[in-house]
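Take a look at this single chain, the form predicted alone, given in structure tokens.
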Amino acid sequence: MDNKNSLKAQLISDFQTIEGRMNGAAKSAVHQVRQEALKTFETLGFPTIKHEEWKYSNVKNLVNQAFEFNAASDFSAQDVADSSIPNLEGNILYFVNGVYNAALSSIVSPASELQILTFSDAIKQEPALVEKYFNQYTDSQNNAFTALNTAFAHNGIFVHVPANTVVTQPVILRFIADARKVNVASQPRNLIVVGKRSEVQIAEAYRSLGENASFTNAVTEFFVEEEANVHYYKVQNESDKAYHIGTTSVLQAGKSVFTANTVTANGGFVRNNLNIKIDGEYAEANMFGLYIPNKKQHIDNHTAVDHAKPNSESNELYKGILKDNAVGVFNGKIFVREDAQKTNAFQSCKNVLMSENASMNTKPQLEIWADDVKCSHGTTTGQLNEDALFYMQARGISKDSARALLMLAFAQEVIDKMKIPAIKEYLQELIVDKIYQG
């Protein structure tokens, strides 16, 4: 039996071992979903480059390694200080190797503004809510990693914002992979329900520590009710030995606004799936992304926005700066259904290659079944503007500094979309350091 099949067999065996602990005494509706998801994973197996959706992202090196899931960690308050985002305020929740650490976390918003529970506690305390929303809009039937996460859905967070509520402090989910002793893995499942006419900011920040490999297989589900407004941020600063497969699924009701900002500064192998379904009139979806891989880092962004109802709008802008032997992938899909008349949908992906060995694979897709729409998509990949470089050098700026300044200006358009000042400042410094490397 090869390693790929061994990992699959190990995961199936692990499910059978911990099934009772996840489910408790009664056979819940959530656990029935878990069981079906495991069957799907057994059928699908891990994807290969023969799968169209994984054509440019080979997971062979990932599935050929052994990982300890939800491993114990001695991550401490000092480690928090060393890896914190300066001046960050809000509801800050720490998950270490996938497990919530209450001692390191801080919830400052009153219960009247939002409800925060671990996913496992939510299944017990809010079964009706969890059953109503859990796994209702994911690709778990077709995506092996999403099915795998669904089967093991136990760790993670449940956030419920009641109707007519403005949450004044952001909710920051900090996921730490502590790989200082062994290869570690986690599968956080996050479920976020935002009520009618409510507003909230949710951020996920991923960080890995240590010289060993880490594997994060994360799924976050958003349900955005009518006239709600959600700002979502995903920040990835992981090691060159970190594997990250993340799926964010969003279902929007009428007149809602959902804005996603995904910034990947570091990670050995990263795959981000962002799937949005606009299921109501006069709704708006915004997707902004920035990725800056260097060395042999591999960053893959797959996005899909599905316009199911008329009079909706989506805006998408992804930018990449690729150095050394880095590889980037962008696959962006826009679907406009037959009933979705008067849809406005715009998509753009722009990339700069800073070395001859860097490569970018792009595939914009547009499928329209309606006739009264305004849609556009496009992608560009090229080198730095030599005229601009020459102009700056002629005014006494060194070539390295000129290149860095041009790249920072290129990235700034996405960074300026961030609305949490501390995260914005943190990313600006991180990006400057990354651009100046090498």
Second form
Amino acid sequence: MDNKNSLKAQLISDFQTIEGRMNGAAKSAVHQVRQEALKTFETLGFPTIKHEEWKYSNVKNLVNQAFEFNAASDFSAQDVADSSIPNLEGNILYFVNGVYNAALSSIVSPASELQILTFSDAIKQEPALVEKYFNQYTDSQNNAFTALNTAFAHNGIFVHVPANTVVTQPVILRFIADARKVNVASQPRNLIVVGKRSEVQIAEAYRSLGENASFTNAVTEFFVEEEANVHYYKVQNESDKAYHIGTTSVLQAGKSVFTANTVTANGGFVRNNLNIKIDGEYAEANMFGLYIPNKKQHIDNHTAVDHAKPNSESNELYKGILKDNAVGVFNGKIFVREDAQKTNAFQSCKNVLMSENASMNTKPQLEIWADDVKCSHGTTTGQLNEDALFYMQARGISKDSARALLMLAFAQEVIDKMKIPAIKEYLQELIVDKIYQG
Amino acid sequence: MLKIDNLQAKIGEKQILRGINLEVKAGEVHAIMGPNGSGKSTLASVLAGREDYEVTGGSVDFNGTDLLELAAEERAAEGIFLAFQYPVEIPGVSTTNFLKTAVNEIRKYRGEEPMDAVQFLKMFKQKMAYVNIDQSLLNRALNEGFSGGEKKKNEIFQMAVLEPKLAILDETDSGLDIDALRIVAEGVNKLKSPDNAVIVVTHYQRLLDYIVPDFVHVLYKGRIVKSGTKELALELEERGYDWIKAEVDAEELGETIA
Ligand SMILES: Nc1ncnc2c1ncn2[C@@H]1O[C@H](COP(=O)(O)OP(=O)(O)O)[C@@H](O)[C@H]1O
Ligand SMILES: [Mg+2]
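Having seen the form predicted alone, I'd like the form predicted in complex with its partner chain now, please.
So here's everything in the complex, that chain up top.
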């Protein structure tokens, strides 16, 4: 066995084992895609810091560990209660160590509004839809983690909103990594298709339990058709020993609106990729992010918005508060294709360093081939305003409280983008806790 | 109430305060005047506890406590209030939230129970009348996008809420039109009592038409070079600062030669 990349060897052998048990299904179109992806993964291997896209995010510690994939868990109703998001209503679907748990889940939206299937059921029940969309717009060609997820695509959710439908209740995907007994890993794969003029709110909420390491390698694909409106949340509250690599790929048609809120309250090593292609006119993409790493946490957000058609708009705001020895990475790509005249693209990434040992690496990357566009970008990394701190102290507010108030006010701008009240409150509380820690 | 004895302070390598002596008793209003750059704001900041300034000598006694030993927030809790010459914009924090935090931290310092939302509402209503300030302004992010006059009014509103023993108003009049000046001055006058004291730092005599000082001091090159009553302010208004500068500079020259 290849010691240097024990995880890679383990995964390739796992793939063969799974394939051996598949019989006829191994010939399906979906499995062809998986096989292609495995080949890509084998060729690419896990990235090292020599890879431009992984320059600041070293996965060495991750890929040298052993994990139990889709491990059994005795995650109970009590655990659900302990880790639930208060006052949250909607379609709440639990995945424990990657595996869908029907007993803990509840689907409240009528079938006429929303089709929800596990990804593996969707392959059987909606093969045409799955084949049409699965892996049609991802970075599986050049991202080893996406390729790996694609090769193992089985767990996760399939959501289909038919045309002209407003889904009133949000869809909340709770991914629980139960690492109370062993190192666990999971690879959720979600496929979400939102029909013309439809609206839906979808959240992925990650949580981990226990002292062992967990590894989540998630991929979510969105297909947003004409005039559809999607609010997407990625909420991360995992342990300091959690590794999370996730890619969300979005393909937007004309006049659609897609809004992503990515909030990392906690996590050991996090890499979020958000790739949006605007493939229609008069569409709007919003990307908002907030991360508050402390201790030795590492949080990396890579976003890319690809303006392929004219008259569309993208707005991006990421904010970070970095404490202790935390490391943050932000890479924001904006492509404006030759055809995409009259594009408006705005990007901003603002960071506050709360300690001398915290660091932030920011890199905006703009590639603009059209000439009639409005583009702006700016990144800032600094300390809290000393004048503001003194002003507050001079009113009787202690330095620690003043710092916390300023941090909270800084974070609030992103929290206020949230539209689901229960999620907003949940995050607000997590962030207040995190801000007051240490 | 306040006794400043030979106070010296510097920032970086630059000595700014070079031996300030000043005594302020309860019920008094003192005006500190002086040309730009003479150290007025520095004195105010040092009294409020700004750490950027290094106190290199002297002492400050405030109602029996050594003020210089206290952190800025402790001084505020002891009853010192500084109305800033340049109030700081604090995005994302409303005046009301800011003041609720301040009031309850001060109450905690004094061993008092925190105030609840209803009590705050009532108290704010009452204090808003002092300076004729609008609720909508208080709901906005503190000082952010406020006009000069709104910022100064807001400072006096905060003073009304915090009820300090000693208020130091640093050029609260600058940038105000005559109406705003009158409102601000009236607010200060309403808050005056035999138990508290005010130090008004100003450049111009016109504020002193409204807030009448018991004593007027002239600060120049980090020292109080002249003290008097309100007539001194009138004289300065008429003659400017040049004659005082000339006196002091001649004296310094004399000292150097000797
Ligand atoms: N932060 C600072 N750094 C360097 N010099 C300063 C600083 N603050 C004040 N000074 C200097 O100290 C002197 C006194 O300033 P200040 O107290 O603001 O005067 P005033 O309020 O009387 O106009 C000025 O020469 C000013 O340039
Ligand atoms: Mg000044």
